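Only one chain is given next, in structure tokens, and it is the form predicted on its own.
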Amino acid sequence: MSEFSTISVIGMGYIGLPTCAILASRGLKVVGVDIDESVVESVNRGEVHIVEPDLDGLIQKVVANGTLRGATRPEPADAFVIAVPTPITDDRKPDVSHVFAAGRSIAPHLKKGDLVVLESTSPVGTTRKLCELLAGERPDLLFPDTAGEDADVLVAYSPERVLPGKVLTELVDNDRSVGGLSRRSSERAAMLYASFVNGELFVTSAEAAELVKLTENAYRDVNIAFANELAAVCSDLKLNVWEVIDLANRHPRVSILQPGPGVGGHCIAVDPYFIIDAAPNNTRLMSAGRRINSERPYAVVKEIEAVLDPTKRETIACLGLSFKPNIDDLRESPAVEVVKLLHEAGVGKIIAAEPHARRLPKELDELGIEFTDALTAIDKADVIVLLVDHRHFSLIDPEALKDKKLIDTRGLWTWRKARKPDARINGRSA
């Protein structure tokens, strides 16, 4: 891997920082770039600004041995990996401005032989547009959009496919798609990822790789929507949705996901819109899935309102604010949306608990929501709303809940912990 002596990773967020750590752990010199000075300063101290198992120890190690350092501006490197956010606008259109800003920031440092890889989840065609931008910024260099195999700078797309909470493991073990804008671009990008990926590397076009990433998250969104719609059906029929799903999943060709208060995070809650925007006339199922999942927080609030005593102002404890268990990521979190909607409804005093956060997000803090630990919140509350099934909450003694009204959107206490032994037929567990 001497061909890549220095790697520059643009963006040190939930994907960029672990990528920096993994690359640096392989002995490569890595410069992590972020416009947030506090992020750069924390990395250079060997500290992390996000919650991800084992990341803190690895960052401390690679910073101490000199293979990783942070910077607020790009520097010359042999390969540039762009891992910046790609949010959606208020009207649900893809916003790739951060990608193009990253492109403009690295353009002055490009030289013949360099590789640029976009990792950010992007609409189909973004990699090619990034290449055109780089070519416009550096007319002295040849790029694969016009020069093909004779390009001076190679450009490719390779999306991550990792699970928060298992990022360091899945960055290494999962298969990966690599889509170059030329054969040489694909080969060089595959060479970079081969330095740390144990999974298989599949070479395709940049456009196909872009759609593959979007497809993975749209698939999960649609399947979660099915589970959430089934939860609404079970509510109407007074049945336990987790029991129904558990038993249905015993069919060898059925694998229903789990319902909840909605879908969050920067991937599943966002990426389907990139496909919907590109093909609005052929994405009716994806659009319906997005609508079902987006409306789930409103359904949870109605469920809470149904158990409140209208004669007094009750206290509601909302447990969990992150978009999934055991992480600190609040992006697009349906739990945060539920708390906001409860405040807007003025239904009572609201207390929030999130064991992975030191403070409330600004949008809730400005509302005057009380923030405390879970046990204190439970003690003060009349109604307990479980929004995220953190491990911390699974350790809570059910006795602490016996006199409370409980809304369990994750089935942690109403099914997984309180589940009765399976019926046994012919000596076999159901």
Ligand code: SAJ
Second form
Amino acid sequence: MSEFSTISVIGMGYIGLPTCAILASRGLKVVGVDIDESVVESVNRGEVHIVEPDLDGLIQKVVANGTLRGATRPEPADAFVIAVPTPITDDRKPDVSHVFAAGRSIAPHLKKGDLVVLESTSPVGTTRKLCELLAGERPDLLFPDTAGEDADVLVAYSPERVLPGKVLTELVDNDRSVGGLSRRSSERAAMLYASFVNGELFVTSAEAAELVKLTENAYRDVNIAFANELAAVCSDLKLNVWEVIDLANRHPRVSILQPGPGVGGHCIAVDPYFIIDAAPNNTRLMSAGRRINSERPYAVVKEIEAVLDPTKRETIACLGLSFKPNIDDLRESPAVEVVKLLHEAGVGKIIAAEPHARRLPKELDELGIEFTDALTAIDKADVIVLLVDHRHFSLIDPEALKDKKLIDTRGLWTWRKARKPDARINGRSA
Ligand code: SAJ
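If the structure you just shared is the form predicted on its own, then what does the corresponding form predicted in complex with the named molecule look like?
The complete assembly is shown below, putting the previous chain first.
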């Protein structure tokens, strides 16, 4: 099998763009394709449209040296990597229409020997359906779903599993599952990833690789739900959940995650539904986990309401809007949900602060929520609700919080920062 010379990455979002950059940095000729013209234009100027550490410098470099170029339509290549969004519909069914649209767009350019790899998080069976679609569009070529090892075009699934904020290192260092629709498909896909992955590559079936990806995120969701359930239990029993978790985690086989105002982002809060949809009668735990996590913002609002003085209209400062610490991504953010629910409840005057954003997201701006920096918000507020454990907030002087009512949904000020050195009795300091 020959080496690859040109790779086409379909979709230049949170995964596609860093993948373009890494492939191009290994000397491969990469064409990044996106239907959004503004994305293509910005990439061709050597700029990035997403926030990810070190990505800007790398994109600038590979565009300047001509190894990466953006285009709005696919062109012939030796390998096509599909990294497009797979959201859920309003009734929580997987929406794989972008995957199939990408398939239709590359079909006319396929030739004998080409590889197609799907990376998007997908319901089990999607890679096979994609292959059937390609075969339907190109009856002149043989595909592995029917021709097996005699196929002209090779098709595989290999999920991304990188953590936003650490994408460039995790793309290279993480192990990867590679699931081909034939042995040759797996081998060819593994060869592509071997060009930039230092982690191990594990070959399996496309269907197993699809479920592996969904399982990783469903596992984390259920584990966060456990921490969130424990937070509710501790609230009933008037115990500090952070202390309980901290101490339970001293057990060598216990590792409880952190509770918070809910689970956000575009992966963990979404992917379990792909499994639930496929096996509704056997996913009671995952469904319960989803419910527990989605109900968290309501619990936070109740907690806020409980500390408000009913005789006056108090000011509530909501600190942090992103879906997790130290990033600017507000997608599916439980913090935004809390602010919206508070507004709906009509209690108090709400001020929001998010050090990683220049303005409020439209959905909150339209509600007339005030937006300021954290210190101003704290200064004006009677109640302070910490929604995201940004590093920035851990630097706030505790003096500024004195005499304020605090709801610390992340345990940043009330436990992690004020870790109890006096909790040990064996003389060692914490
Ligand atoms: N969260 C908690 N408590 C915790 C950990 C997280 O409440 O102890 C919340 C976060 O605040 C956030 C949400 O969960 O709202 C998700 O954050 P995350 O950091 O756990 O994960 P993501 O969504 O940024 O990235 C996940 C990762 N998956 C796993 O760790 C299994 C990443 O590796 C995947 O590549 C990514 O989903 C994806 O694209 O699927």
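Each form is matched to the other, and the largest set of C-alpha atoms that superpose within 1.5 Å is called the rigid core. Everything numeric in this text was worked out from a predicted model, so none of it was measured. Numbering follows the first chain given and starts at 1.
After superposing the rigid core, the Cα of residue 60 is displaced by less than 2 Å between these two forms.
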